[in-house]
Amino acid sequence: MEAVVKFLNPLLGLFMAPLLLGVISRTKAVFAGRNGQPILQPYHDLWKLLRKGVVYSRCTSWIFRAGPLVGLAAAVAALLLVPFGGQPAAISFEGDLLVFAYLLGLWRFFTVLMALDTASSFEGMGASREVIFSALAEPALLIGLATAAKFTGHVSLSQIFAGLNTDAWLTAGPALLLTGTAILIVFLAENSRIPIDDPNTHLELTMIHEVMILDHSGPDLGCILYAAALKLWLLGMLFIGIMVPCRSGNVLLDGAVTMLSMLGLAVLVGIIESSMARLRLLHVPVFLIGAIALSVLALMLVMR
């Protein structure tokens, strides 16, 4: 039973991550007053891509072919490090939060290399934007995790989130609120959501993440989109782990509350994207610097 609980988050993440995208799209459709696509449409899209062929440009090298698999492998590996519902992760050790951050960095590194490998000016432009914005999002994430680590006295994600219970909110509520807000901003930025990026746009001059995968097709594109859904799940689990302390000791109850919270987060993203416009590119760094400031302020509150 303990082994099943440890692998609960990886299994749920692998099967349920695309559902979050469907919930976001459905929420946006409701706010727009239209029927919208079925909530399971992301699963159909992935299945359709897996059955198609792949076209490779003569300009690309092995990096372009290996990149989707490396990104998917990094996402699955990171999934093993994140706890679910107050239960320990499948793999837990001191300092695993740094490994988690570096796995996301490895994924981004290969995504940027794939974009540059196509010799496309548009994809190179998207890669430069991705690097600039990630250089601002990563400090906010790391400082936010450092705040939680300082408060709990642990540098393992499983032990950190086990220590963030109701009593922790009574002791350091303002610091945890600031940390959660900063991670929410990182969540939106890393998943290319409004107000940072619009995942539904098809204008090359305004895209960030989507422009980097224009030359991919078939199963390769399916791996990239599936890995992006897993990234949505991963960063969402970090946000929920801080903001919703599910530590009742009942595995089923904590798991149900965490799952409902993840669906609620997807609805929140849909509401954000339906109620505000995308920021101008020049304003995005200011937005991310604000996340860094929130994380630093939270760390100062914990250390005082």
Contents of the next structure:
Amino acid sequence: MEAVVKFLNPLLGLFMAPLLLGVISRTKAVFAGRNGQPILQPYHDLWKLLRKGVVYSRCTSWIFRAGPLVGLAAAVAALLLVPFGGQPAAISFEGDLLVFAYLLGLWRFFTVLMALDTASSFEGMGASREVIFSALAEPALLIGLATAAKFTGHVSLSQIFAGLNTDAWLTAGPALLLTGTAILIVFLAENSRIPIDDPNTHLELTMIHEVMILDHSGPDLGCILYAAALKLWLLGMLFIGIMVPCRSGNVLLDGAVTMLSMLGLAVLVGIIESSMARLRLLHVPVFLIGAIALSVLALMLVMR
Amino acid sequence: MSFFFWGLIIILGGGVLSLFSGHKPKWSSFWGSVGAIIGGSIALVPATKVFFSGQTLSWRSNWSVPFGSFFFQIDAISAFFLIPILVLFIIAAIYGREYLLAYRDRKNLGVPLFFYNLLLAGMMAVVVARNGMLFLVAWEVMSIASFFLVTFEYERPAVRQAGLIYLVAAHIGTAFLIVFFILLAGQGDSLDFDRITAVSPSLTGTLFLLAVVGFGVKAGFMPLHVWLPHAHPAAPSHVSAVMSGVMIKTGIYGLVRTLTLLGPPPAWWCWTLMIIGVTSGVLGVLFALAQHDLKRLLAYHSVENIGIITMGLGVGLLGVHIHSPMLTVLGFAGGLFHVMNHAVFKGLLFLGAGAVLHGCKTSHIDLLGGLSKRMPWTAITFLIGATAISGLPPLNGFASEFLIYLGVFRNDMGEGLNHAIIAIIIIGGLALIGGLALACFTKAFGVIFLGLPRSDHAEHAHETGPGMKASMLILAAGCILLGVFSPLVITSMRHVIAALAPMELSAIQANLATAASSLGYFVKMSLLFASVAAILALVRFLLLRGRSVRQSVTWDCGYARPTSRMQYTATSFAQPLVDLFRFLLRTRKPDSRPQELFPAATTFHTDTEDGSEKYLFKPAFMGIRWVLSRWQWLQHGRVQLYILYIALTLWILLIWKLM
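To complete the pair, please output the form predicted in complex with the partner chain; the form predicted on its own was given just before.
Full complex below, order starting with the chain above.
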């Protein structure tokens, strides 16, 4: 049974990740009183992009072509390390959470480079913002994961999440709540959602993630969008793994609860995006330093 | 041991020959580099043997100097430091031969080649000397030889200034080391390291602090790092590579050797090292972000990486203190493995910077751009080095940081608020350093090698010659191989850790095996990542076959005349981070905004002065100068009176002796 779970878990991510984007935009449409696009629209978009040709800028080099592939490969590799709720990941070992976090770093490294490769000042601007926000999100994420690791006594994501059951919430509820909040902020920042970045903005000057990929087209753009959907799934799974302590031992029940929680998270993101304005760029660092403070506090509570 | 001495003799002989054939650049550079390459390779034989087997080789002879003896020994720790020193010097010698030939019309090449080989010999002696006096002599040879290399282009005032700062800094460090050895000498009748056994516990704290300052100047701990950002840009690039890649590590070596002499560490030593580590790491990378010169940027990154190494040593020492074998092994293995890794990728990056300087005649980041099309080999090797130094998988930089992280993430440390604070500063520090290093190296690589050329310098860049290319490729391959074979490397580090930690070899092996199995999974993940990327590349190739693949302009919002000057510059790229940390960096931005209705041409520049230089060392040296100037009446230029001073001194000494 466990082998089947380990095999199915990444596949589920690969197939379901774009659905989250659909749910988010449908939620936003409902809040705005619109009908909104079909919930499966992201899949149609990806399919359409895969069938197109590409246009490359004359300024770019091979980095620009390699970037989307590196990003998607890093996302797929990271997908193998993330457990599905309490269910084990396909690959787990001591310290896999570090490999997970740094694979996302590798992806960011290449995203930023391919933005700089276009010689466009818009994309340089987005890249500059991306590196500052992720540099601040990194400590929040790792200290948050350290809290969970120290609490459960394990250093592998699968074992940590297996140990975060209802008992854990009864003994260390406040610390886990703080960690969860910090991870939520990291989730929003890394996925370029409101209040850090607005994926639907129309002005190049105010974008972060969207502006870095302005010059990509065709299958390359498809790779990037699909990888972004996977990132939503990956970091969302970290949040759900901590916040939803359903570890009954029944694979179907736990799996269903986790999947519903993921959809719930997508709805939550939709609600946040409908009810909040984006922060001013200058205020985003303060928001992220707040996340660091939360996870530091959580770690102190757990280790004291 | 005879292999080692033969290597030393050949290296020095090559240096002397090149000094005497200085008027024939071809021969001079041939003798110098061949001496370094052959001698280095011969000395590599005993070093690798000791590293893998753990046996020690010694050679001892009397020396008439008080407390001195010619006592050389290669043990696991020496061998571990010798290997990167020799390998990097050999590779940089291949590079340096071509690099220096560009100066053949203006300079006597015999001098830098001689001092290069002398520097290598001095560093080899530093890590095998086992007597206090001998160590100090070797240490001075190393410092002086590198001083002459730094001042190679002495006709430039900035270089002379850098040389002076380096010379003063090096000797401040040596002064602390002399006090250190005097105190040690007071403990027994010999300064041979194997006879220093019982250091009185009241003295160990003082000795530790003296060693931290004395060796810290060489290693470049914040705030003692002031010489690095001056000396590295001034020196020829292959010299910067070996100075930053391995010479500053002799400071780490000295600290490690001191720890083996001083006995069980109290808690505050661990705290000291960790706090120094985090401070150097975070401030190093922040100052690097604010730099405009590529070599200066890399110099600050050396401070950052020394910080990471020191954090690892601090974690290992904490493991010794609380008797946790796993923490000890992970901390020491992580810190020391980072010594090796940093030697490879920082060497590579400095050689890359040299290639840029060679090809474009400038290393000012904002004047470059688009070099990946003009210098493809330099670009790809620099990219590998940049990925490795940012600590990203699948390369070697990640492997060593992974071990330090793992030590702190595991529960070996125990509970308690103290340990919570340690976990926060190490994990938070490493994460922040990682994020900022990513920012800094995307800036460096992205602005220099990608986009469009920002000036004529970059427009007319040319790729380097075969020797320089080859040495960069070897080091780039080293970054990949040290990552892929990281489990093997750390298991063979067992003898080094056994020499450093008071543990049984079998216990070390068992703990290293656990760490190596985690690293093994990391390697598997890297291979998996690489194969997924390869499959994706194939899929895209198949998808795009027969479809339209067009070239066009970058999206410019419909602007009609885009120029390369509209690109984002490195300064603008780093500006949000520099502004966020302005309370630490204190970057100056003279306000020169256009004022009138019809604004005239205007310029903008930012300037980040080194805080510790400006607020710590400048005032201190001004104070010293003030005090000394009160005594200037003693210095009047009359030789007769000077002779009187000497006579008076001798007279006083004589009376003192008779009493």
